[in-house]
Structures are given as structure tokens and as C-alpha cells.
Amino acid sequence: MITITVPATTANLGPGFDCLGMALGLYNTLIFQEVPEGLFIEVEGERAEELSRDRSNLVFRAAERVFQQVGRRPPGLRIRLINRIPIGYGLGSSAAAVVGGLLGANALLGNPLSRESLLNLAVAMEGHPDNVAPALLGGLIVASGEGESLVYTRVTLPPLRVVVAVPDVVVPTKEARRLLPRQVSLDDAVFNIGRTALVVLALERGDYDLLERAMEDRLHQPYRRRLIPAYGEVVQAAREAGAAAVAISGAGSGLVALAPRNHEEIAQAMRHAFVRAGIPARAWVLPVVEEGATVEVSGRR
């Protein structure tokens, strides 16, 4: 029996579109077991009733990538999914499914693939590294490129906590990407390059004054914010409660806020701002976690 634990992630972090991501302390658990024949998938937790239990399930599709790559597969497979990461709100639920499926299949076969190879497979499935890299490796990841051309590094951070507010509004990633322009001006590109470098430095130093000035973006948030009802009111509420910076998490609709203190107050302020606009919402205060996905085999880690 293989047990995989995969953290949630928040990607982009304002200007770092498709290249910045952090692992957060909220986890999905996946349990893989070889059986004599057949495919059996059990799902519980977030949106369990909506997820497929056949070969179209994303976790199984990721596992199948490993089986095809290695050229071996178990005679049958049982997968149990315990989903705690909200699905469709920009917290890396699909990345967690992909990473979990890859790790589970690899462990069942005796770990023939390295983590580097698994990361490349994950990026190939997701199309970009900003969620899958921190889900697999933990911490803050800066990454660029795709597949075999991927260049990435982990950034050592001081202890950080992040406020996450999730309204009851699902934003499909495809819809969020459809809104983005195919071309941007040179000025906007240069603006985001500079701000992304500053965001990384601010997080590494725990410099919230710099983060407040750096977490601006011209490439995706001005277009995606229209998909999030009460976006302006929630951002204002977070800032009034003490947030240094607020950003759309991934493609949304979740928002993340960073601050040196008052995290619980900020979480409640953001949730209440959504509720005042007639939108049910949830909020968490989550640590940034340095350890990514873990694999436990028969009680051994």
C-alpha cells in the first residue's frame, strides 16, 4: 500500500505569471494499492460526487503516464482519494492530482523514475510548472520553461503564513486563460519582469514593505479580476485589516493575502467582504511548507 500526501499550492503571486508558486499546508491524500485485476477508484472530500471514477480520472491518467514511460503496470489498481484542497479555486487541485498520480504509480513500480523525471512529466501534463513544481518539491519555486527545457530553483524562505479566501465561485482555468491577451506591450513585460524579481526578494527577506510595492501585475490580474465578484471590496477589506499584498491565487477565484501579522483578522475580513456581497466563502490561514509531496510505503517514509 502506497500513501501519498500532496500540498496545495498558490501560483503566480501577482506578477510571477506561470513562473512562481508556493506550497501551502493543506493536503490531499492518495492511497494506491495493487490488486489482482481491474480499476477501482474511491473519492471522498471536496466535490467527491463530481469526480470520475474511471480511466478518465486525472490521478489515473497521471499514473498511466508512468506506466507507459516505464513499460510496466500492475495487474489491477485500487486508488482512494481524500481531497481537502478545494477544486476549481486556484489552489493547485489539478497539480496535486497529477503529482499524486505520478508518485503513486512510480512507487508501485519500485521508483524507477527520478523526481526530476516526474517533474518533467508533471509539467508536460499541466502545461506550466508554477503549481506542480512546489507541489512536488515544496517551498517557493521559481521556474521557467517546459518539459526537458525546464529551469527552476527553490528559494529559502523565513517562516511565512498566507491567508487564503475562497468564494463559492468556480473559475475554470481555460476560461481564465481565454481572457488574457495574446500579445502584451514591451512596457508591461518589463514592468512584470522587475516586479517578479522584487517579489522573490521580498519573500526571501520577509520584507513586507517591499512586497507591498512589488506585488503589482499587468499581465493577468487586470483581466481575471472580472471573474471574481466583489474582488475590489475583498482586496480593500484585506488591506484595511493589515494585509501588505493581495493576489489572485492561480487562475482564481481564490485570493491570497500576505502580512506580517493579524492573519486571522485578515481572513475574517476577506470572508465577510464576500458574504456581504452575497457570496458564500471560506478562509484559511496556511503556512508555507518547505516539504513537498511525500510517499509512505507500508509504514516506511
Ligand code: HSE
The other form holds:
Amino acid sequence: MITITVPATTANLGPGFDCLGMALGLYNTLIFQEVPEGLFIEVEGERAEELSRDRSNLVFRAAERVFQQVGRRPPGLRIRLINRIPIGYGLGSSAAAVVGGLLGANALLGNPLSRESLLNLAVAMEGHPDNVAPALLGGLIVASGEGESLVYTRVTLPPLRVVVAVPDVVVPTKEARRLLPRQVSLDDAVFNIGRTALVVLALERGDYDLLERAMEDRLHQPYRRRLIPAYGEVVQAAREAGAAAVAISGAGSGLVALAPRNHEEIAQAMRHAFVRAGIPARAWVLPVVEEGATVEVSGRR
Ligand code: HSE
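Mind giving me the form predicted together with the named molecule, seeing as the form predicted on its own was just shown?
The next block holds the full complex; its first chain is the one shown before.
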């Protein structure tokens, strides 16, 4: 039996669109077991009743990539999914499914593929590296490109906790990407390049004054904020409660707030601001975790 644990992730961090992502201490568990025949998928936890149990399941599709690449597969497969990462709110649930499926399948076959190859497969499936890379590798990842052109590094951070608030509004990533212009001005591109570099330095130094000025974006948030009800009110509530910076988590609808202190108060303030606007919401204070997905093998294979 193979047990995979994969962390949630928050991508972009404001200006670092498709390039920055961090692993958070909220985990999905995936259990893989070889069986004599058939495909059996059990799902519990977040939106369990809506997820497919057949070959179209994202975890299985990822596993299938590994089986195809290696040219071997178990005769039958049982997959049990315990989902704790909310789905459709910008916390990397699809990246966790992809990374979990790839790792589970690879472990079942005796680990023929390196983490590097698995990362490339994951980026190809997701289309961008900023959730899958930290889900697999942990910490803050700066990544750019895909396939042959993928360049990435992991940045060691001082202990960091982030506030995540999600309104009960699902934003499909595809839809949030469709809203973005295909071309941007040189001014906006230059603005984001500089701000992205500054965000990484601010996080690395734990410099919240710098972060406050650095975490601004012109490439995606101005177009996406209208998908998030009460966006302005929630950002303001977070700032008033002590957040240095607030950004859309991935493609949304969740928001992430960074602050040196008062995390619980900020979480409550953000949740209440959503609720005041009539939107049920949840909020967490989560640590950034240095370790990415883990694989545990137990019992007879
Ligand atoms: N960088 C991606 C986006 C993350 O913002 O569309 C999606 O989870």
C-alpha cells in the first residue's frame, strides 16, 4: 500500500503570475493499492460527492501518464482519496491531485521516474508550474517555463504563517485565465518583473514593510477581482486587522494575507467581511511548509 501526502499551495503571491508558489500546511492523503483487476476509486472529504470515480478522475489520469511513460501498469488499482484541500478556491487542489497521482503510480511501479521527470509531467498536465512545483518540492518555489525550458529554485524562508480566506464561490481556473488579456503593455510587464523579484526578497528577509509595497500586480488581479464578491471590503478588513499584503490565491476565489502578527484576527476579519456581504466563507491560518509531498510504502506490495 502506498500513502501519499500532498500539501495545498498558494500561487502567484500577487505579481508572480505563473512563477511563484508556496506549500501550505493543509494536506490531501491518497492511498494506492495494487489489486488483481479493475479500477476502484473512493473519495471522502471536500466535494467528495461531485468527484468522478472512473478513468476521468484527475488522480487516475495523472497515474495513467506514469504508466504510459514507463510502459508498465498494475493489473488493477484501488485509490482512496481523502481530500482536505478545498476544491476550486485557488489552493492548488488540482495540483495536489496531479502530484499525488504521479507519485502514487511511480511508487507502485518501484519509482522508475525521478522527481524531476515527475515535475515535468505535472507541469505539462497543469500548464503552469507554480502550484505543482511547491506541492511536490515544498517551500517557496520560483519557477519559470515548462518542459525543456523549466527553470526553478526553492527559496528557504524564515518561519512564515499565512492567512487564507475562501468565500463559498468556486472559480474554475480556466475561466479565471480566459479573463486575462493575451497581450500586456511593456510598462505592466516591467512593473510585475520588478515587483516579483521584490516579493521574493521580502519573503526571504521577513521584511513586511517591503512586502507591503512589493505585492502589487498588474497582470491578473485587476481582471480577476470581479470574480470575487466583496473583494475590496475583504482586502480592507484584512489590512485594518494588520495584514501587510493581500493577494488572490492562485486564480481565486480564495485570498491570502501576509502579516508579521495578528493572524487569527486577520482570518476572522476576512471571514466576517465575506459573511457581511452575504457570502459564506472559511478561513485558516496555515504555516508555509518546507517539505513537499511525501510517499510512504507499507505492507506487502
Ligand atoms: N498561476 C495560475 C493562475 C495558478 O493564476 O492562473 C492557478 O492555480
